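Below, in structure tokens: the form predicted alone, a single chain.
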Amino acid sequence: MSECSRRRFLKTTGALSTSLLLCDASKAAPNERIRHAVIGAGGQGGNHCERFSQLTDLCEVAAVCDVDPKRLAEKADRLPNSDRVARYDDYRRILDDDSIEAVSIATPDHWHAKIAVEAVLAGKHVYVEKPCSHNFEEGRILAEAAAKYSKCVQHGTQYRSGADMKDVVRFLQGGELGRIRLAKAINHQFRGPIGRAPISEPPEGVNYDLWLGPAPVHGFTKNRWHYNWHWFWDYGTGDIGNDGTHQIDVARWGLGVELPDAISASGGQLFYNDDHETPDTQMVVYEYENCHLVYEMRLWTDYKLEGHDNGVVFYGDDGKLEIGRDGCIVTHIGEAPKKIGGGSDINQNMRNFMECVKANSPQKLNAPIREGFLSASLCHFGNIGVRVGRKLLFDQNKMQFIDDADANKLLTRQYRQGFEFPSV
């Protein structure tokens, strides 16, 4: 359960008895519900509000935060306890509240890791949406913070909480299909153009400077705002980070691999002719010692490939295994396909998080942040490969690319003054 934030503790060191009382008061009794806050009230943030509020045996949504007052009101008003929900336009007020024990983060990508690390430092447990970071170095620091302070930090890669998925991975890794030499992560769907939007005034009541946060200052446009921020490098990670994270995470999990030795990537805009900066078409090959992981993305097709719009196919010597939205299908050579379960489960991912918070057991998380960091890193590597336009070799010991200064610059970012990334 939560403890006093370090800031509160330092403020009260002059009166030991007072500080002890504050610590005791912030710890919920075993039978009490966890006070949870949702930071970011967009589409996925609204999903968090709804789903966490349904875990009535474990938690209550006590606060919601968003810089857009309309979205904040809309999502908070829908909660069953809306009359008691605190509403904030600045996430730092939530971090200063020691009665809040856990937070979930559903902001734009460029805020994910910064808020998550600050929340851990404030003594809170964290559920962070995918990708957990805007760049490689942020994710590494977040994983380090979770381990150092023994906090539950769950990543929003909910396939890891899907029914029977652990059994499916054991099946893969147990040799049932022979040696698995290749996994293909497929992100194959239609996302329409966004057009071009001129600079304009931000919506009334919006703290646009806070929304920008660590990103460079840029005039407000509707295309850099709700959801479409995904397609700009300053805030998002393209669809490889937005949706492809799920497929890459499953592929990496099934192969039993971590960071690759080499990355070859190509991508660009074959369909869009608008404000998009990120690719609509992307291919990445991640090279490991004994296998390859391939990511294949097209955002301009509404027909299925190998039975999936989004999914993963594992190719072994004795057959293949397909994991998609309809579950898992195994096909041995010469035999008919057979369904063996599986699929993603966001409800169970959130329940598992809250159960681990309740028990203060980070080791029991289904999607722990270290795994989230590794999978998000593959997304970042795929984007870096596209942006520098050459093959990358990764040094596992130094945690950087070999002899490539341009690529190494993209492992982190420049942070705007006043929004620097926290140290751990």
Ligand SMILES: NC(=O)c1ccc[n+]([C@@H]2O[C@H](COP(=O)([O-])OP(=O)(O)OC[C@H]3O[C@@H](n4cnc5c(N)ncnc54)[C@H](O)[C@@H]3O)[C@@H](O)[C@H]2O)c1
Second form
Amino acid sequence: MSECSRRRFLKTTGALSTSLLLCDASKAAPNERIRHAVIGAGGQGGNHCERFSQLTDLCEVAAVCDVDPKRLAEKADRLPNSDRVARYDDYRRILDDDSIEAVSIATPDHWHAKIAVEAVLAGKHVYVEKPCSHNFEEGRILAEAAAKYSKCVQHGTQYRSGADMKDVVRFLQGGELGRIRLAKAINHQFRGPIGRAPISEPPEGVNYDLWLGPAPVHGFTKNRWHYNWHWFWDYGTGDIGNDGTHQIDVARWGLGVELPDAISASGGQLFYNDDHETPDTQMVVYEYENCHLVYEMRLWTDYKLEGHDNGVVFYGDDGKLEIGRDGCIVTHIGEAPKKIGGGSDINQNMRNFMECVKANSPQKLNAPIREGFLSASLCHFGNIGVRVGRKLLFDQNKMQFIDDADANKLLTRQYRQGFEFPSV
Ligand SMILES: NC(=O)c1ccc[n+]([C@@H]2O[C@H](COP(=O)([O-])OP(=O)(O)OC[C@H]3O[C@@H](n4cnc5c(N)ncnc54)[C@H](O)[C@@H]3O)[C@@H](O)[C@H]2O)c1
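For comparison with the form predicted alone, would you give the structure of this protein in the form predicted together with the named molecule?
What follows is the whole complex; the chain from before opens it.
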């Protein structure tokens, strides 16, 4: 890279429930603000409540929904307009409310795409947390629904809204580091064991049947519940679908690739000896025609890799680019590393969503759902590879693995009666 182009770059980067409706949700807001509803009021749903309610020029959080009444009250009570906020335990009441224009979904993964597609069919715009689906087929249908009904569906992969990230990707794809042959998505952090939890009664007042939804019925345990559901195949996607989605999304974006031709995955539990079903150690190689994308995960070490937070490294002929949560570092071979812009910005991802809703412009979304579907698919493929234990070859036309019935079965799931996946 010439001194001139580097300067230019550095300069430019920078079973059904009863509705808990407590007040009249159909009362119009005093201004033109978008009436938004948050579905799932846990850790991240609390974030949605807080951050969307701060976008006072664009929207107001008019309704909150959770099957756990304690969490519902906790999050709704904190809102600036808490006395006017509608509160539900059944998201379908939100979908029935024509005054609600947009919803955000921060439930466990097994609910994401089902609620999102139903919301699109009900005429709503959707901000759906990552990973947008619990399996490949759900994501494909969600992307199709958004396109068919021209709705704004934003994915919670907020690196896409990070400061200067579009410039960083342009720089990468402009050939300044030579040809990029490899990107490594790294997820190294410590996640403690969860122990073993016996079957017990769900907490009082919780609608556990509606929490389970499409998943098979299983007795309640404190591990198959708030947050720890991530580590059970019935509800979660492991840490590749949790934190890994962010890094895989950035790696795929930077490489400019979609679905891979071949996937080799290995993984298992080298550290946990408890209720965990998903791996604590996972390596996946995604093969594309001109490059490889590698995902590397270990959950039993400090939250750092060679001094950086977890992130992505792009390796080119003439140098490398590291992208982390707090920014990017460019190193040309033989030169000192230089810190540049980039990083992740959840507030901007939400603002961009609301601006697109207001302007009815799905094409201006920073993290459109088709990209979300593709990135979530790589996570699912990495898990399928581990579960079937062999290399997978993907047929891009049939959208199926070649000659692998076991792997193809895992591209979708069995939906519990009464919680079938909607058709588009
Ligand atoms: N974008 C990000 O950086 C980011 C960060 C954290 C979490 N997340 C995502 O957000 C999602 C939620 O994560 P979390 O840590 O808050 O989990 P959590 O378990 O703490 O919260 C999920 C909440 O959803 C509720 N819920 C379950 N089924 C429901 C239903 N049918 N209707 C309404 N509410 C229902 C649960 O009772 C719970 O309160 C996950 O998919 C996670 O991957 C994204």
